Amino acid sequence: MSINVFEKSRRQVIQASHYLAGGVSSNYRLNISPTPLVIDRAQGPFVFDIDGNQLIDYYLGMGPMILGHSPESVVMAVQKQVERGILYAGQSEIEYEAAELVCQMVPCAERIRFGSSGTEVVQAALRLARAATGRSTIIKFEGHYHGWLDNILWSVAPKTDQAGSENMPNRVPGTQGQDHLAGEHIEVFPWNSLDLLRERLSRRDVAAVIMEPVMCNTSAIHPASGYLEGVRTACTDAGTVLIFDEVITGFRVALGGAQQRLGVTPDLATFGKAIANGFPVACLAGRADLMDMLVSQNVMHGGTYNAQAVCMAATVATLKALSQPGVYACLNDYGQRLMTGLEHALLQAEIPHQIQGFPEIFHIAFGRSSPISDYRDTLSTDKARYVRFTTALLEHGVRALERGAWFISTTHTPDIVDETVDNVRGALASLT
């Protein structure tokens, strides 16, 4: 595969920064090595940048593109809906169809509400939990990400000298300009430490425990054996609402999300990303008695673009495609083939590493040869060397996230995976 330099992208980002701050619309797209890319188009497992490079894409829009880029079924559904209308400030039958599909698929989903982003629906979940319990305290976990708003962006990636003790982490703000009072009712705990959480919940004054059921924003860390089950029981006993943030895992690791795959049902759960294959759709799902408080107790939830008709058409098309027989078996097979190929290539290159997660979403860390079990473990990985690797990968025709996550789509067929592994070997050789 012939790769041009990325000079056009570099120049375009610099030029755009005169009117678009940093040349990007999200800080997560800043400072990518060798430059943030400017994408011209995308199809299947590929993106094509303005320098003319064709890249096998494992960003997949940061996770949403589970059917690959521009899948025909989603494109056709969206085109058909655009002709019928875009935004109604009212309900639509396609919205009801989408809601029914989610309720059929997700174990906790007795009722749902749609939103536009994971950040938004997390806020709705926290508000419902506080309204239902009459309590204020929210427990979150070190290294877990639940959106960028002031009241929840705490201890997502704290530095070692700020993090505090392992058993009693400090509450560390995630950004300059954050309102410190907004975190007054947030308590931060280490993940996978059940006894500590049980003891805290026994005081019966916590409104909600919110967590990623699998830590996909920080490596791809599985819960310890019995941990989710223990948290579920402790929350029930304490009258605390258990919230799973499934914005990444939802509809990706199983049709019913991580809660279905791992067999633990929360009270509320948030979804986004893969639910609509790249369209801005999120949803809050949960127990009927909690969700109905949005009506019976007038717990406020709103949004001009909630359940926008074109996005609902994309949601229905995506969920119907994912529900077809064999889809998740293919995702599992493709992802496992890639994980195995990457493992062999890294071993051959004699690079210490750890690959973990699900075949549909996994993580690679350099500088470590044992499993990563919590946020503190990630601090010992060789992130700088991994960035050099992803930079070399770009030059060999593969686009992978610098933070180590790899997302698989239904278009990453065995031939694409094998080409990826060959290109990885070339990238690794260029590092030595």
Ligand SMILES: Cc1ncc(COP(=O)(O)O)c(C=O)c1O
Given for the second form:
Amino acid sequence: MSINVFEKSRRQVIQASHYLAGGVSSNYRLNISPTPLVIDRAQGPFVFDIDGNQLIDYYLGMGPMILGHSPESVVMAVQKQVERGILYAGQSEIEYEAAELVCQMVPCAERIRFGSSGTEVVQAALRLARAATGRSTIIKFEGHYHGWLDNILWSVAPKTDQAGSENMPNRVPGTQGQDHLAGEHIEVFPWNSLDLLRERLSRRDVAAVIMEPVMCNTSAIHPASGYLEGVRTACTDAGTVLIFDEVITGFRVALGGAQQRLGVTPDLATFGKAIANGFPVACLAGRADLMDMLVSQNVMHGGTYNAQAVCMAATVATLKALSQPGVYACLNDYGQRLMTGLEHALLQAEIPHQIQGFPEIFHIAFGRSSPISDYRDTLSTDKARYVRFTTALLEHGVRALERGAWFISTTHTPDIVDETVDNVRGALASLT
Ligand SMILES: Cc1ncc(COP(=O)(O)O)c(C=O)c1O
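Since we've got the form predicted on its own here, give me the form predicted together with the named molecule too.
To see the whole picture, the full complex is given below, headed by that same chain.
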């Protein structure tokens, strides 16, 4: 595979920045080395950029493209729906079919509501928890991400000198311009420390605990043995609503998400990304008595694009494809093969590293050879060297996220994985 330089992308991003701020539509797409790419098209495991490069893609749209790019069954379902109408501002049978599928698949989903982004359904979850408990305080964890809005963008990636003590982290804003008052009712805790949380919850004044059940946004950290079960019990005892944010893990680590794979059921859960293979669909799922407060107590939830019909067709097609026998075994095999291949290549190159997570979504960090078990462990990893690696990877035909996450799709077959590992060896050889 021959890789041209990324010059056209570089020039177009600069040119576009005269009318589109920074040449991008999300800050997460800024400052990518050697340049944010301009993509021409995508198919299966590949993206094709405007310089004519074909790249094996592990961004996968930041997680959603679990069936690969442009899978036929989803494309056909969407084309068929477009001919029947796009947005009805009313209910549709395809919406009901999608809702029923989610309820069949997800353990906590007695009822659901659809939205358009993970950020948005997290807000609905927090509102419901406050309405149900009559309490205001929300506990979130250092290193966990729940969307970009002011009331929850706290301590996602705090720097060492701002983070405060390990057991009592500071509440660190995520951006300039953030309303400090919006964090008034947020308390930040270290994840995987059950005793601290249990003690705080025993005061019985916390509305909700929200967490990624696997800390995918930071190093794909697994919950410690017994941790989720302990949190579940502590929340139940304290009358606190337990929210799992499964925007990444949902429909990815199992059809029923991390809650199914790890065997712990929250009160509410949020989903997005893999639910519709790239279409903007999210959902809030949970206990019937909580979800029904949207109706009985008129707890407000709205959105012009909620359950837009084309998105619902994509949801149904995606969920049906994911329900086929063997899909998750395949994802697991391909991911495991990739993790093993990468491990060998990095060992051979004598680069200290840590690979962890699930085969379907794992994480690589440089500069560390022991498990990463909390956010503070990530502060000492060698991020600059890892970015040099992902830059070299691009020049060898592989597109992987600079923050270390690797997403797998059903189109990342053993051949593609083996080609990836060969290319990784090439990239490592070119690293200084
Ligand atoms: C765990 C988690 N929650 C919420 C979000 C926000 O979702 P969205 O980007 O769809 O608003 C993300 C996005 O990456 C996420 O990873």
